[in-house]
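A lone chain, given as structure tokens: the form predicted alone.
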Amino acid sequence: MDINFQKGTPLEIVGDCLLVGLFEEEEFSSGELNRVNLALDGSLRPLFDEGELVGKSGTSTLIHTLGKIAPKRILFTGLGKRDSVTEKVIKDVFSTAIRKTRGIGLTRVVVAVDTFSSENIASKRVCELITLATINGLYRYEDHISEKSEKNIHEVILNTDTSAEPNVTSYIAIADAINLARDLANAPPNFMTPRILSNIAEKEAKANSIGFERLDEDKMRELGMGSLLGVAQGSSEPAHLIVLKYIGDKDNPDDSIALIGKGITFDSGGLSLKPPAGMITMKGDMAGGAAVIGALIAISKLALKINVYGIIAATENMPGGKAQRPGDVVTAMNGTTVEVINTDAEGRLVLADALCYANHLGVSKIVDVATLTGAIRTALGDQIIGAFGNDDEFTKEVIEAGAREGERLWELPADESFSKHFKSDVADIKNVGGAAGGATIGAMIIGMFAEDTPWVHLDIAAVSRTNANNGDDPKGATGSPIKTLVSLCKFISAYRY
């Protein structure tokens, strides 16, 4: 699909459909609606009077122009009241509208960009939002469906009167990275093993001038990664520590950030077996790792002046005959011993060694991303990412990075008062605490392995998948929080220089 620009009067641009935004209570204040009404011999006014053609959020009205103007159809889509319209509203409304045009078999869509803009959201920004909403909103995962969908949008034309053509190339890169991460997390677990994930990461790294290294189990044993290997030993599939390296600032090789992803390609719970219903979506327990791969690709395409490591701890968590047992003690790369109380709390175990390896590389900041706890959904619902950190300024930077791109993050406590809950009688720590504060305890266990490096943990367990179309997130994996990670690296790069 192509996204192009074309200036001029939107009613004179040939297309299968023209998309026009309407603000509530301003319908006929809109110059575009008045122009269409005039061209169609005043036929739209009765629709408005009957309450069909309105700007209320979530409404849409499809008009056939019968050859009287260049677009064959016009889809008016309601945005709500002007002072209530946010960037999220624009993306959600547009995603629904663009899916509707595809659903009726249209291929060339023109967007009257300026009808979606306001005093607070300029047309340039609307172009960026529409780019994301188009590429991400039209996403489908059909790799294993025999009869694939034949209806596809081939071209979206952005029509705007802005003096300079907006540059949406960076948002195309981000949107494509999100869809790649969705592909990885939506793939069936027999088609997304640690080895397959590693091979895809290697292929994408080579295609995007990113360094790649794969640490196998022998190398992990040599480095003392007993915590990660303990999780892996129940599976017949070998574990991989995937290491991506983007060097955008060669003059400052020691100034780098590590983005670390949990890459559990299937999580049965191990010997602490999940109930069958709880396993259905566990192919997506590697969504954090998928997001890190996607983020590195986008960062490379944006050519940011920053050095970024992407580290993905990839393994299955299975109840095989060699699986670790509740009560086992494992030793992480930094020498910390961990009593395994619950084998289904495996994310913190694999991330422990991944963080140790990041410190081994000498990075100056760490962000880890993981579908870590069900407790985060209880705390924040299914629209907000839980954020935990050991450095107030860095945590604030990460949260603000998400806010700039419409991903909501909320900081939860990660202070020493919780550490008593995961103190072990037989090892340095245990891998779970009590029933209370589950998300915080999981985060704090990971945070121990960050040591003195500024660190933020993002718990995406509640936002990594959606059970129904939700704005520009179609049903399935969401690709969260790629936008946050890229926004953070853009900020660090710009702030430093």
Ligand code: BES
Second form
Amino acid sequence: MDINFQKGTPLEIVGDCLLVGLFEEEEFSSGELNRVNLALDGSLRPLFDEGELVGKSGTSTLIHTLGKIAPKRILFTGLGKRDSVTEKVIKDVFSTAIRKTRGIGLTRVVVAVDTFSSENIASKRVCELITLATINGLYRYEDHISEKSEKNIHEVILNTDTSAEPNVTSYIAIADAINLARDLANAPPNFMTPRILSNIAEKEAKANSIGFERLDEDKMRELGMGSLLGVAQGSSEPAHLIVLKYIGDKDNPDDSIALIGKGITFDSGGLSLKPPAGMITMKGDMAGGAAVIGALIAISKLALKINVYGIIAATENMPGGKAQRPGDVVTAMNGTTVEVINTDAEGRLVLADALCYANHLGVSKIVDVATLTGAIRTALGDQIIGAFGNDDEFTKEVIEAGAREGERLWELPADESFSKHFKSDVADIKNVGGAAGGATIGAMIIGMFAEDTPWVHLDIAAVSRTNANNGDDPKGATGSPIKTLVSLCKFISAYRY
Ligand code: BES
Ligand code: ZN
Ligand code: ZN
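Given the form predicted alone, state the structure of the form predicted together with the ligand.
Every chain and every other molecule in the complex is listed next, the one we just looked at coming first.
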């Protein structure tokens, strides 16, 4: 699908449908309605008088223009009141509208961009939001469906006098990265093993001038990654530590950020086996790793002036004959010993060694992204990412980076007062606490391996997939928090210009 620009009067651009945004409680004569009405010999006015075109958020009206103007149809979509419109409203409304045009089999859609803009949100930003809503909102995962959908939008034409081409190019890169991450997390677990994940990462790295290295189990053993290998030993699929390296700031080689992703390609729970209902979505337990791969690709396409490592701890968590047992003690790369009380709390075990490796590389900052705990959903619901950190300023930077792109993050505590809950009688720590504060305990265990490096942990267990279409997140994997990660790297790199 192409996104193109065309200036001029929207009513003269040939297309299957013109998309027009309508604000609530506005004069008929003040905007696009009046122009369309005049072009259609006054036939629109009665609809307005009957209350159909009032711009209430969530409403839409499709009209056929029957050869009177260049667009064959016009879809009017309500945006609510002009002064209360948000970026989320624009993305939600637009995603629904563009899916509707695809649903009726249209292929070439024109957007009257300026009808979506307001004092709060300028046309340039509207172009960026529409790019995300189009590419991400139209996403479908059909790799294993024999009869693919035939309805497809081929071209979206942004009609505006604003020059937003570079912005749209950047946001296409971000939206594509999100869809790639969704593909990885939606893939069935027999089609997304650690080996397949690392092969895809390698292919994408090569295509995007990103360095790639794969540490196999022998190498991990040599480095002393007993905590990651303990999780891997229950599976017949070998584990991989995937290391991506984007060098965008050659002059400051010692300054770098590590984005670390949990890459459990299937989480059965191990010997602490999950019940069937809780296991079915566990192909998505590598969503953090997928987001890191996507973020690196977008960062490279945006040519950000920053050095970024992407580290993905990829393994299955299976209950095979060699599986680790509850009660086993493993030793991570930094020498910390961990008593494995519950083999289903495996994310922190694989991330422990991934963080040690980031420190071994000498990175200056760490963000880890993980579908870590069910507890985060209880705490924050399914729209908000849990954020934890050891450095207030850095944590704030990450949260604000997300806010700029409409990803909601909320900080939860990770202070020493929780440490007593994961003290072990037989090792330095154990891998679970009691029932209370589960998301914090998980975060704090990971944080021990950040040592003195500024670190933020993002628990995406609740937001990594959605059970129903939700704005520009169609049902399935969401690709969260790629926008946060890219926005953060954009912010850090802006210092350097
Ligand atoms: N992968 C799960 C967390 C998860 C749960 C992700 C639901 C997505 C949706 C993780 O490995 C896990 O099993 N965590 C346990 C931790 C517990 C044993 C301390 C959990 O949350 O129950
Ligand atoms: Zn688990
Ligand atoms: Zn897991």
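In this text, the rigid core denotes the largest set of C-alpha atoms whose superposition between the two forms falls within 1.5 Å. Numbering follows the first chain given and starts at 1. None of these values were measured; they are calculated from a predicted model.
(message) For a quick test of reading the superposition: does Asp49 move by 2 Å or more at the CA between these two forms, rigid core aligned?
(response) It does shift by 2 Å or more.
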